[in-house]
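The chain that follows stands alone, in the form predicted on its own, written as structure tokens.
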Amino acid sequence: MSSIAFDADLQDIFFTVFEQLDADGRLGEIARFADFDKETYQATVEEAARIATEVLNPINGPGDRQGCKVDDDGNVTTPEGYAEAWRTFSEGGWIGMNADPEVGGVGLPNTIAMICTELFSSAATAFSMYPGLTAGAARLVHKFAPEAWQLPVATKMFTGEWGGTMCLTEAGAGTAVGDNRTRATPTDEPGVYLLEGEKIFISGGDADFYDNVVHMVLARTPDAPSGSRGISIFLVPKFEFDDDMNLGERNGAKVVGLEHKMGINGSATCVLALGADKPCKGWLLGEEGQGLPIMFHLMNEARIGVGVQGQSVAAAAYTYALKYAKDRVQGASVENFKNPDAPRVAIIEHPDVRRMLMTMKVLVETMRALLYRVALYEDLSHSDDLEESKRKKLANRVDLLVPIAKAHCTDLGFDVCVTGVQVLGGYGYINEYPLEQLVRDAKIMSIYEGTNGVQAMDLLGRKLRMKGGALFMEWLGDSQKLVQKTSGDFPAEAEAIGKALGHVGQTAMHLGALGQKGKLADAMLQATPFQAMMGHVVLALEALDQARVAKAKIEAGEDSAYLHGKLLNLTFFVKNLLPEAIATGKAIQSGDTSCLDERLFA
């Protein structure tokens, strides 16, 4: 058994949301939250952690090396501990956190539930994948199942007693989604469907503790027009219901397969067979053709939650690091190292490990920071108490952040895994200690729910284009505020951000530049680049932040070590993190295309 704990960071998710986000106040400014205040936010968070810490950590572990299993019927057998974990949440009200009361959630803020997320996630990702896919698909039903089904059907997946999947990905047809193949060809019965066709990637495709499962599968009609407008959207479940939600005969819809992976073991990550050995009847979702725009309603949220997925894992690494950090003791003390006879000293106090220990810490608390922001911007961007203009403008900074929020914290979060195995050296690579599973589990993060380079290219070609520039513009602007307002007590880090940030403008002219030129491959060359660059500068910009709250408190009386840790977070990121945003943008407008020659991998 390993000898480090799983540990919620409560000190650093509290001050992130309250103390520098305000966001009790600024969520107590919307109607609807009107019943919710602090300590009640505070007391939902710390539950979270106590089941974070108590049910979900204790199953990670031997969830991972269990796995799952199907039948020969296509039952799946989830790991030993889940069932009762699931009732935990169902019980708990954790699968419908920030669903509305009518169809049995809690209505809770998106920014408290991501809170919740990360530390559930944090504890088991495997896991926490079935609630998080089940809670998307309810709200898909929610808004566009057939009326009848609305409500009770939503309401059954938002308490647990059935679970809920995303079938997008086939073979030969992932990201491309448009090349989708199922088919779907309509009944005599209004809205109903035979689908034929097989699914695969499909997270929570099954599992052995909810009586159903309802799938949110596309596919294309008959004479649909190719591509992504000949996409529909269909609502098929395991298990057919009548209108009083009473199961009757299994569908056609049956896993065959379990994909073997790298990572996320105890997630059953199925091959979805649809009329393969029996009709699989599927209802419509809104009309024919409009499958894409409804599945992209949860494309900002799935992503997002990626994101937090990312970050997660990163939190955990680190706690994990600085915990063994603290008590590993090895090798002498850099001053004495060269005496045989000097006391021998914990592996913190070597300089190599905590330079290690700090990046870990760095990105761990902007990459929260960023997340809890966008979070919050989306509850208040939905809030008919805000002026209409501010609401646009809050949803716009979203879109904007989205790629950044979902790519750059995957990439990110699996490097801090990776920094976590190196500290704690031989016993990182080894199943005793956790980081090897979180650096096996965080690899996926970066390829589902769109790729990184997806993300990369939708914030390069549509993101910086959308409004005219206007939702990059904005953002420029206001974080040139931001640097403005804290010159004063940052002189140096606040030059070095708007230097950088004035670096990331011209970058984005640069590139737009050569796509207004017709070289769109060199443009998107650079996407990825692009992306890592902005996304650096955008998490200074939280440590800036960041240390003008801490440093404001201190100045009033509320002196800490963690305070004072802020402060240091900020003097680290610009001085050892900020330059590679620098030497990106230089890269990019040196205009190499090298890689681009048709002779080269021929």
Given for the second form:
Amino acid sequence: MSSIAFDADLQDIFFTVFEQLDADGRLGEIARFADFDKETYQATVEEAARIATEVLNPINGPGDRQGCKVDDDGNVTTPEGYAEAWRTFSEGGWIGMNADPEVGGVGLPNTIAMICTELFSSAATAFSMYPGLTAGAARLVHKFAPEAWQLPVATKMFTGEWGGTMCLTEAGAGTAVGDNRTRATPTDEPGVYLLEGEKIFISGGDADFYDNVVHMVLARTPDAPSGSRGISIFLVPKFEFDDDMNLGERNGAKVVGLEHKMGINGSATCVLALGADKPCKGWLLGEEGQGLPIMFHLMNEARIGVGVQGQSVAAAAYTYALKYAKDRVQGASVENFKNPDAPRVAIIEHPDVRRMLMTMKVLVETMRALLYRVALYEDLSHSDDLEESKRKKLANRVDLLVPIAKAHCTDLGFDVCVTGVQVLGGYGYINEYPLEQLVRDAKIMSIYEGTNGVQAMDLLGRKLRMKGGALFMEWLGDSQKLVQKTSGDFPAEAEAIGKALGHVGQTAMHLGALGQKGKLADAMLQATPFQAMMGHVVLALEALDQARVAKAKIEAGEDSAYLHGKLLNLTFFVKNLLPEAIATGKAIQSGDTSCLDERLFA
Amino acid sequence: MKIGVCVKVAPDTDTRIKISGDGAGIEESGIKWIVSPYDSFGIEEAVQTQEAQGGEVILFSAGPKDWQTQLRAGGLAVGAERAVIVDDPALAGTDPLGIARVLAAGIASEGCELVFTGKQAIDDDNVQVPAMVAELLGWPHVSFVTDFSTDGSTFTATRNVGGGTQEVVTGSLPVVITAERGLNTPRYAKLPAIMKAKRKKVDVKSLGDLDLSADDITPAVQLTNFSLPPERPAGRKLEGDVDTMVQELVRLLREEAKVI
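How about the form predicted in complex with its partner chain, since we already have the form predicted on its own?
Full assembly next; the chain just shown is listed first.
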């Protein structure tokens, strides 16, 4: 029983998606979303907030303490209340919210689905993994499964009758997924293989609230080339089924253990044995050797999804900490600190607490803006109603920002949760309050779905160089345009952000030059600092853009403390957080390579 | 069977109410408006009855046409078929009897045989309108109902009468039933239903459409002044030895709090 009520910040969510990004206007121009409007989007998000608050949040703390169990037959039992929540999710259509109606989906834009996901994950991260992973696997089934199965199996999954997982990791193949060893041997039946091996760290690997689970398994066929080109992907069900979706024999994919983890304890992280005590059949998706390209169809979605998780736990931590700080009375105000009889005040009146809360607020709100923007661009970039050049540019921007959305939002998400614990003091450290769980739940997010180190290398080594650097140059150009556009309203802040953009450009050139000289290790040593630096400037731009919208509304007569808060966000970001980016840029350009000295750690 | 539900839209339960400048109302800006929660129990009961008996659930509101946003999300998305909103400038100053006249006229014009509503609205807590609607329709009513069933012509309703005692009322339709907490658990709207609700019909009517005029709803009661409850006084700490404190406590309970 958590001692602070969960709250969804619908005011900020609606400001960001409708006022700042004009998502309803821009999505309204796309034919496939023509059936929706702002009122429908709003009703959807409000209902998601209700479910998050009333159904999911109450099972979050107990689920963490109870955890999952597995029996000798490989059947997982999830915490109490999970089955009921899954039923609410399935019946309500929330697993397939942005899926195609032909597979039981509702066809909502990713932008709106992301907001709902944020709310669900904010209320109960561990539970939200099951619908998230099921939807991801269902998208692969819909596109790549044997044709007769594409619609019926994906429908079973999107409507929650069956679950789904992604099985990439093995004991010897984690980040280096190309080192996969699981074997897939063809049988006489075309497209059907026998799999042998062991997968680990399988999130939501089994559950007691659906009839069947469909694993997407990476494995290597005989004579396949080594490395990632030799990897194929297979559909491996727990129970076999016929073309009418009637369940048959138990297949030889079996959960043989659960990991004992730091957090997300309600999500069963499974060890999955393939073909250990009976043959394990797998059906090839696509063609042999296409495992990674097929899996990469989900890459952007999955990485953005984890970024949303990072932001979502930060949002929860911020709202909890804010409520607590307003209620908790402790100490006299700093002006009266020498007077023992001075009235005691709520801790929100203490400057250091305000500084922590402001840091949390500005990061939560700018991360929200970044993520919604990426989702909106993703929706628009897939629309035939837009000119091709515009679509390409939007897709480029998504590609560039994905590693930042993933890495920066999960790193900062964790930091914000830690600050939340600090605001609550001793009460943040004990499990009577929900903050300590948020910290534990948040830590995995910088690790899975490509560690943040890998994201940073993707940004520096790949995204910055893609199309001759065009993605990066387009972003710099558009950002400078925003700076110019806002320089009248916010001269000092716009100038500071403009300079910071210049630093990002110089730092990227510096690292690019190292690469050209063949000093790859020297450059990659700075990948994470560079990602953090650019990430901070990306968030500063969101603060600037939000302030622009808030100021226009204030000038139009709509004044409120909330809108004024957006102006303060900008000032605070520029004066307090942006200098970190500049300093990081200077550190990167100092060229220090002491970490790479051979005598170190010798 | 046509089943009516009277619905009021009210500020969300955790709203911090501020009194407006003239003292005769509340500040409405920044308020989140919701279907009054007891009315949600009424909507759920109507939908469950419709699912068992067939027919159609119609929502009735006397208020601004903007309420259709809440009626769609909180009613049409969870199974009600359509809504009637009576929006007329004359409604602004009316009282519970005026509202009841409007709702009763709407219900009569649609030929409903059964009406549900919340036991009270959560904003002004008047607990007046449902009984008045029943009276104007010439129907019986059962209030504060926690269990309800009907076979389409007769009904059985259970109500709490205090002290743990329950009263079971049986009778014939038509009837007005007012919902108490515990009657049911309102369902969550399903995504496809939220999409469908957008296309469901909301009729916005004037008083004239129901053969009423402003004179019919002239208020007998006027709201002249609003004030917030006084702030709770600070606690008091008793000092001294136990006997002194006990004596002082008893004296305070008797003379100041007047509870013993």
